[in-house]
Structures are given as structure tokens and as C-alpha cells.
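Just the one chain here, the form predicted alone, laid out as C-alpha cells.
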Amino acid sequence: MGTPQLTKNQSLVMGALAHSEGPMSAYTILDKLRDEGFRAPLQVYRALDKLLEYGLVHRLESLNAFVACTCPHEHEHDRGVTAFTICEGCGQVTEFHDAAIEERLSALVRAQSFKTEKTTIEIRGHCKSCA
């Protein structure tokens, strides 16, 4: 599947996330895009829902915030494991993927006869600069 054709709102939200220094909440995105005609949170949430579906952004559950995917075509968002390190000091978020972790988790859920919908790992701590 190629890159989907984005609507104007989806493109604006994607641009805001892609150029952000860190994760953004939907309300922060709304504030950034008010000059572009965004007036209601629903506009942002609709765009985010589609961008999540397309695998172009990730939701960081622990922060209730969103980040642009840094490697959109290197993994399968619907089946793979997406992992993030989140710095408590500066807020830097780094996305990574590890085949060994993915294989081990797959084996564990298979042993439980569990059907995985989504797997996201968030590791919080301090980056090299803040440690």
C-alpha cells in the first residue's frame, strides 16, 4: 500500500507533528493550527484518527499525546511491536523496533491463546543528555 492521499486537515496535523520538538496533545495541535482555520477539537481528532489508521502517527498512551512515526514503512503497525523511550527530563521521544522483543512477545501471547490488536511499549527514564 502506498502513501494515502491526505485531506487538508490531515496534512496540517501531520505537518504540525512532523515539525514538533516532541509529543503533542490534540489541544496543543489545535492551538498551533487555529490560524489555519481549526476551531474545534473534533477537527483534530478526526485527522488524528485517520493518521493513526494510516500508520503515520502514534499515540503515546502515558502522555495522552501524539508523535509522527519516524519509520513509517519499516514495520507493520497493525501487527508489530512499536516501542518508545520517553525522557522525563527533556521530553525527547525515540521510536524503535526490535525483532527479538517482537518474537518473544508473540510467543508469550500465543501461549496464552491471546489475539493481539496492538502492542506499544513505553519506556520512561532519562536520555543520555539528561542522565
Given for the second form:
2 protein chains.
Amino acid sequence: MGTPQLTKNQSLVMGALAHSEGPMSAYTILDKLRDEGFRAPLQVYRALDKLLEYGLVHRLESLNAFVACTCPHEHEHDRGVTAFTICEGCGQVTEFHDAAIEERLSALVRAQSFKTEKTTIEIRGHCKSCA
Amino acid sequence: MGTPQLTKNQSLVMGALAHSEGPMSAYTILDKLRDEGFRAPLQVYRALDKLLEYGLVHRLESLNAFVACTCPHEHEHDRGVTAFTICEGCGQVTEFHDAAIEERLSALVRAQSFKTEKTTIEIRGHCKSCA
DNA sequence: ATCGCACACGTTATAGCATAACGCAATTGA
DNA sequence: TCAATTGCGTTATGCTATAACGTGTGCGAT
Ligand SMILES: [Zn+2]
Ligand SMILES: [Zn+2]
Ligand SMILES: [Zn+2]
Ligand SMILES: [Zn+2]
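If the one shown is the form predicted alone, what is the structure of the form predicted in complex with a further copy of the same chain?
Then the entire complex follows, led off by the chain already shown.
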């Protein structure tokens, strides 16, 4: 179960995100793809749904926006929970992973008998350049 | 610098959230407060802004919704980063705090020379009853 | 072959979340 | 008294996301 061949719309959305400096909202993506024939939000949202499912894209809940996954290797996501720093100054987003946090969260949540399906960790602040 | 006396609108919104079982969107709050004279979203959002500032309410980014803070004591928030479990089944939200995660996150972020302003941790899944 | 099904796609309309911009009133403090 | 601040009310608008409908294409089962 690797990543299936992307459809045309999925490729276009993936390309737009991959070549972008930072995160983009669905509507920003739509605007970037007007010249390629995109006319309606659903074209973007449907492609994003699949890209999220394949793990090629992440959603930033605190921004209502999307970023291409920056993991160098396929298995990077196995190294622990996914988290992001988001600079309020320049918009730069950095993805990172950590097993220690995953384990600690897992223990705390297990104590509640809670079954985790998706974990969101987003840190808003200022990057080195924007401090 | 404790919590100032709440205005009428702020009290009404706080009351609505405090007596609610789970999180509520701003528009749901608006509907609950129609009988008290609320007519427009801004009345809710302005009250929420203040309540968030005072730390009486938390915003759930992954739901675009708000919950009353459930900390038993004032200083509970000093015990570490704030996190939530959110049940997809019954909507139950549980707030908790942890110093170990705060320290670990802090270390990882410091390595990027990133200055944290606000940390969001939200765990979606199913609670014990809804498993 | 052709039927049925799954899936991607396109379009229109609608729902849900959040803020801009204006003006008024009450409070405060110089 | 005057200016600054804060809260409030209203109208309008913008941004984010999905519902509901129909089309076409590919592909395996009968
Ligand atoms: Zn990733
Ligand atoms: Zn920056
Ligand atoms: Zn709290
Ligand atoms: Zn539940």
C-alpha cells in the first residue's frame, strides 16, 4: 500500500503545494490553479483529501491551511508524532517528529482509556530570523 | 492582574460555555443567547476574545469551537502545556496538562531557535465509552 | 459483450466560521 | 472639560468547507 499514481488534479494540487514557500489555504491553491482549469473549491478539496490520505500533505488546523510533507524519507513519520512550528512573522512552517513526546502522550491518554486516531501539535511563535 | 469583572456579554458567553456538555462553536453560542438579546456573531466573538485572554476559555483549533477551562485550580495551567482529548463519538473534551511534554517540546523548539508563543495539542479519537 | 460498480470529475448551491468598518455610549484620568 | 479607552450594536462582507446532482471512464464478474 504505497502511494498510488496521482490523478491530474491531485498532481496539480501537490505541485502547487510543493513549490510554495509556505502553507496555502484551499482557496489560495484554487487561485493558483485557475490557469490549469480549476474552477471550484471542490476540485481542490477532493484532491487534498486524497493527498492527506496518502500522507503527502499535512493540514495545519490552527491556520486552516495545508503544507506539503517535508519528510526526507518515507519512514520519517514512523519516528514519532508529527509536529510543526509556525512563524507568525514570515509564515515559515517546520515539520518535525519525536518519539519521546509520542510515548508520553500515549501514556497520558492511555490513563484515560482514550483511543488516539489523530494527534495535532502546532507551535505558533517566531522563528530565529523573525525574533 | 487576576481576572477583571466580566461584562454582561462576557458573562453570558461564559455561562453558556460553562453549562454546556461539550465544546460549542461561536454560532451555536449565538443561537443559545438569542433570548438574552444577542443578534450578531461579533457579540460572541468579542466576548470570546476577552475570555480567551483571561484564560477562562480555550479554543479547539481542530473543531473551530470553544470550551470553558476545566482546570480545578488557578495554577493548573502552570503545571505544563495544555492539551485536549476530543472524542469523535460523544464530543467529550478532556483538558490536561503535562510538564514533561512541555519540557521536551521546549528543547526541540529551542534547537531551532524558535520562540514559542502558543502551543496547540489536540488528540482526536474515541473515549472509553465510545471505543 | 454488457452489466454493475467504484471512482474521479465538473457544476451549482449552500452551510459554517470569522472579521471589516461604521457609529454610539459609558468610563477614566489628565 | 477634553481626550483616550473600552464595550457595544449593526450591517455588510469575506473566507472556509460541504451537500447534492449528474457525467464519464475503467474494470472485473457474469
Ligand atoms: Zn510529514
Ligand atoms: Zn519567521
Ligand atoms: Zn484550562
Ligand atoms: Zn466518547
